[in-house]
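Take a look at this single chain in structure tokens; it is the form predicted alone.
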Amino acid sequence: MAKKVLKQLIINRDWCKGCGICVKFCPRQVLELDGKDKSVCMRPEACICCMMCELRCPDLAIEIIIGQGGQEEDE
């Protein structure tokens, strides 16, 4: 089975109240909260997949789009 790897972190900072619960579950410190206090994707390259920010997000603000590592995709 191939390893997940992060596609796209989307945050939709319209939904985003900036209460910080994703930025908390957050193991490997992805997310921040930015000077409006909306959550924001500082290192994606640190992304484990985990689904905890999406998972725990009160307002679905967030969405994590997971592909397959090792060989590309065709589309």
Second form
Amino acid sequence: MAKKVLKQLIINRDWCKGCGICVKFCPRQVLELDGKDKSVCMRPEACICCMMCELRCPDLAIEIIIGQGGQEEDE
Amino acid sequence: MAVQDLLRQRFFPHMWCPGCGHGTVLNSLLRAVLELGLSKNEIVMTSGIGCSARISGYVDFHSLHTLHGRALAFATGVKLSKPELTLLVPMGDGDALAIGGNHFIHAARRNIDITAIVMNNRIYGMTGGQFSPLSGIGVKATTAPYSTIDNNFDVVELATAAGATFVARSTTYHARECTELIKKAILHKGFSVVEILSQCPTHFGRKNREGDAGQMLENYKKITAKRGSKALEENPGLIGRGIFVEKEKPEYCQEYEKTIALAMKGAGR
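The form predicted alone done, now the form predicted in complex with the partner chain:
Full assembly next; the chain just shown is listed first.
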């Protein structure tokens, strides 16, 4: 299967309340809370596009856009 | 279309506390609607009173924010007058089973095609953290500073006994599973109940020393197990997740249509 590649990780800073759920459960420590207690994407290259931050975000503030990475066909 | 397109964005950020599980329930619910490809115009959401009930204000569907505990009663009225619409009724634990307990069991008994979602945070959050019928024994609350002595309802068992034809349970930690269960509940013809354990870090978490939202979610992972899994078999103390009941029974609106047809037979002669 083609590897999913992160195109963009959008965080709506006006909606994020800094609960830290996305930071705690990210399997690759991609996200961090900044000085204003808002989630920021620090290591986009490590993202495996599991989507769990977007699915669990109680503030609906995260949107992951997956790009085309390599072959699209399944083996 | 994205999830954000199903929201009334002018009301965001929402009023729920940081880390409140109700936001995750909203998130999972919207994804279920999106994946099923339902049109906004086909959906009616009714809700009662409480933190959970504010959900109907945030969705860009037809919505009714009604009386405390009466969301199912209003939904029954809407469904009977327009059976072609999809009825979604998210309720809090107190709203569904204390104040609206009677409506809940009778909607289940009738098997009317409504999807009820019980957002169970085991406390009355909006009014300051009083214990609810789902708190259970040994829980600390504003009204139980020395901890509760009340037994709790088991939503799954209650809904099953009352006659619901689709009963499932999940938690906000298992967001993907929630979406799948809600999808099945919406597609099911008859009364469907999905209980979703939802964290209230502000009241329940703080009083019962369960930590912040993240730790409460971690706890859901520990105290639940999928139905039919080995973990649940070995530890009966764990809370089961998944589908508990899925059966066919005559649906209320269809039966009512038949009654109308019967009564109208010979009319106009």
